[in-house]
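Read the single chain below, which is given as structure tokens and is the form predicted alone.
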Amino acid sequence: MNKTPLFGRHEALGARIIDFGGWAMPVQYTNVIEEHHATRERVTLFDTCHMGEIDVSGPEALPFLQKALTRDLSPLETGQMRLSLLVNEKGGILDDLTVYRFGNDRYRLVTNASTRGKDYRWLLALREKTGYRGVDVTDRSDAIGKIDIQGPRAEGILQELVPVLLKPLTYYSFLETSLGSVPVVLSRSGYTGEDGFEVYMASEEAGRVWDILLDAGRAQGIRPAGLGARDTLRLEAGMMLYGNEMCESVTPYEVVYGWLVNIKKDFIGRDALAQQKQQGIRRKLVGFQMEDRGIARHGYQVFRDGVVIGDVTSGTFAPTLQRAVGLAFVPADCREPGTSLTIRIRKSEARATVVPLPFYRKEKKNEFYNTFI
């Protein structure tokens, strides 16, 4: 398995290591529920060095990205980031990623770990196909480390370590600064539904930054958290996971990403998505809560009136909500909140109800929650 620069530290902390898409990653240090609550109530650190970073630069960087991505990036200013999508010719999702603008001709795409190689190859092929010669596409994934510090105490801890004021940094904005003597990029963003920051540095400095953050946050109750808590946190916040809710046969309109598609601009997959928008969708990703005991896991079948109508994509016990919730694809006419469903859990059938997303919302408006407005 691939190992991040922090692997030795995870072992030293007694983390339980699993294979996550070919990466040796910590799933938990103590237990998932403790790490989940620590994120919601205090602050935690996540190793996200396995994610991908692809730099796109040059005089044709913006028109190239406009062709590659579904969202209009022309309003994006230096120091801002946006969520967007790569889709194929049929409108299927290749990846959901964030786009950072560092300057007039400098952008960085932050991809999912499982798609980073595919995204890079797709962008190179698109450059050749479209003839954009004034653009450089560089995979920097191995050279860049990434650590997420998440939770209500994250800002206070970071503020003591950087020479810039963090309070004015709005959600989905970023800045370049130093942490200790390490050059870093800090973006106010994350995958937990809490306030927090994603911290980028040279990969060889990741261990040093990890140690600085753990030491600085000790009095604030900071603790490392693994993929288990990351999954329960993102699911409570209604955030999707590539490979579960999204793949190349799923379109933005079928999940919660229709707002990321700007049909007025020209991009790969536009015609297919314009047609789907006009004709309507046959299936839709919905949130549900369990009414009976049991947790609906990925792949479990969903029934209505005794007929199989869909499949669960993600499901868990939500520690903040103290109940089992999940996401599932169902026919579009079953997407309204209050719709009754039945989910087969092993050999038993359990009642569930479609509910609005997200399951959990921190009292703030941010980029991601535009999804649900």
The other form holds:
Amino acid sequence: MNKTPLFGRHEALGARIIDFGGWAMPVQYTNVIEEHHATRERVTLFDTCHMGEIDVSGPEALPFLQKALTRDLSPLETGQMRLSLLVNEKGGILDDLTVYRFGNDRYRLVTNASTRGKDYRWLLALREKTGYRGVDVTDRSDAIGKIDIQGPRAEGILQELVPVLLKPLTYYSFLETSLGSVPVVLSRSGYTGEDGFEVYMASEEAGRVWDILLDAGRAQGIRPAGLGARDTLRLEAGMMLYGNEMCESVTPYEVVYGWLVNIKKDFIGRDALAQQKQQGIRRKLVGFQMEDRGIARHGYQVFRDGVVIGDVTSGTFAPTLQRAVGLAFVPADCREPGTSLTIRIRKSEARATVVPLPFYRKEKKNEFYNTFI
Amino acid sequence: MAKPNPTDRRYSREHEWALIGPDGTVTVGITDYAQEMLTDIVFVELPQMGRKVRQAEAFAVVESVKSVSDIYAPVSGEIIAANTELETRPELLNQDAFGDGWIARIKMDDPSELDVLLDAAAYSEMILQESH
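So the form predicted alone is up there; where is the form predicted in complex with the partner chain?
So here's everything in the complex, that chain up top.
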């Protein structure tokens, strides 16, 4: 199994380690619910070194990325980032990723861990096919480390450590600075539904940054959090997970990513998506909450009148909401909030209701927070 | 660290305990070691009253945030009580697995089945080896 530069620290902290797509990652240090609440109420650290970073640069970097990704990147300014999608010719999702603009011709794509190799090979092949041979595409995933610091106290802790003012840094913006003499990139972003930052550094400095952050945050109650809490946090916030909600046979319109598709520009997969947009979708990803007792989990079947009509993609007990919720694919005519569903949990049928997403939204304390990413 | 395993009861290799009461019925639950492994228990599916279970048959389900685990009957017999308190307070399993977190009571068919269960010393030895 692959190990991140922080693996030894996870072991020393007594974390429970699981295989996450070929990576030996901490699923929890103490328990998931405590780590979940610590993120919502205080601040936590996540090892996200397993994620991918692919640099795309050169004078044709923008036109190349416009061809590769579903979203119009032309308004993106240096110091800003955007969520976007890589799709195939059929409009199937290859990955959901963030795009950072570092300069005129310099971009970085931050990918999921499980898709980074696939994304890189796809981009190299696309470069050949599209003739943008001057574009430099480099997989820097092994050289770059990443740590997420998430929660309402994240900014205060980081502010003591960096020589720039963080308050004006808006959601989905980033800057390059240093943290305890380590050069870092800080973006106000994350995967928890809380305020927080994703922090990038050279891989060999990841341990040092981890130690500095844990030490500086001690008085604020900082603690490390594992993939278990990361999953309950993202699900409450209505965020999808590649491999659960998305795969190559799922299109952006079928999940909640239609807003990431700009069919007015030319990109791989546009024609298929334009056609689907016009014809309409047959299935749709919805949020649901359980009405009966029980937790509907990934792979459980959704029924109506005794017939299977869909399946649960993610489901858990949501610690902040104190109830079981999840995401499921259902026929498009079952997508309206309030629709009743039946989900088979082991041998019994449990009632659930379609509800709007997200399940949880943080209070807007940060005046610079902006929901339009 | 898990709490010591009480010597008043018997244990299955699947981390259930069975306590024989003065009336001959058997109260069953999961061990403190098991709740530590499961961590934050958020849901318990109890067996129906009157259900007949066989030794080693899955008869209840315990779920943590991340996992779903079957609980196996340590002895054969009829379910004569279930701890419905766990439906609203599943965390009792984490807090007091050997006491208030009991799962069900079984009217035992065959007391000789207890012989295949472990005593506290043997169970403690087994989990010591399992955790190394």
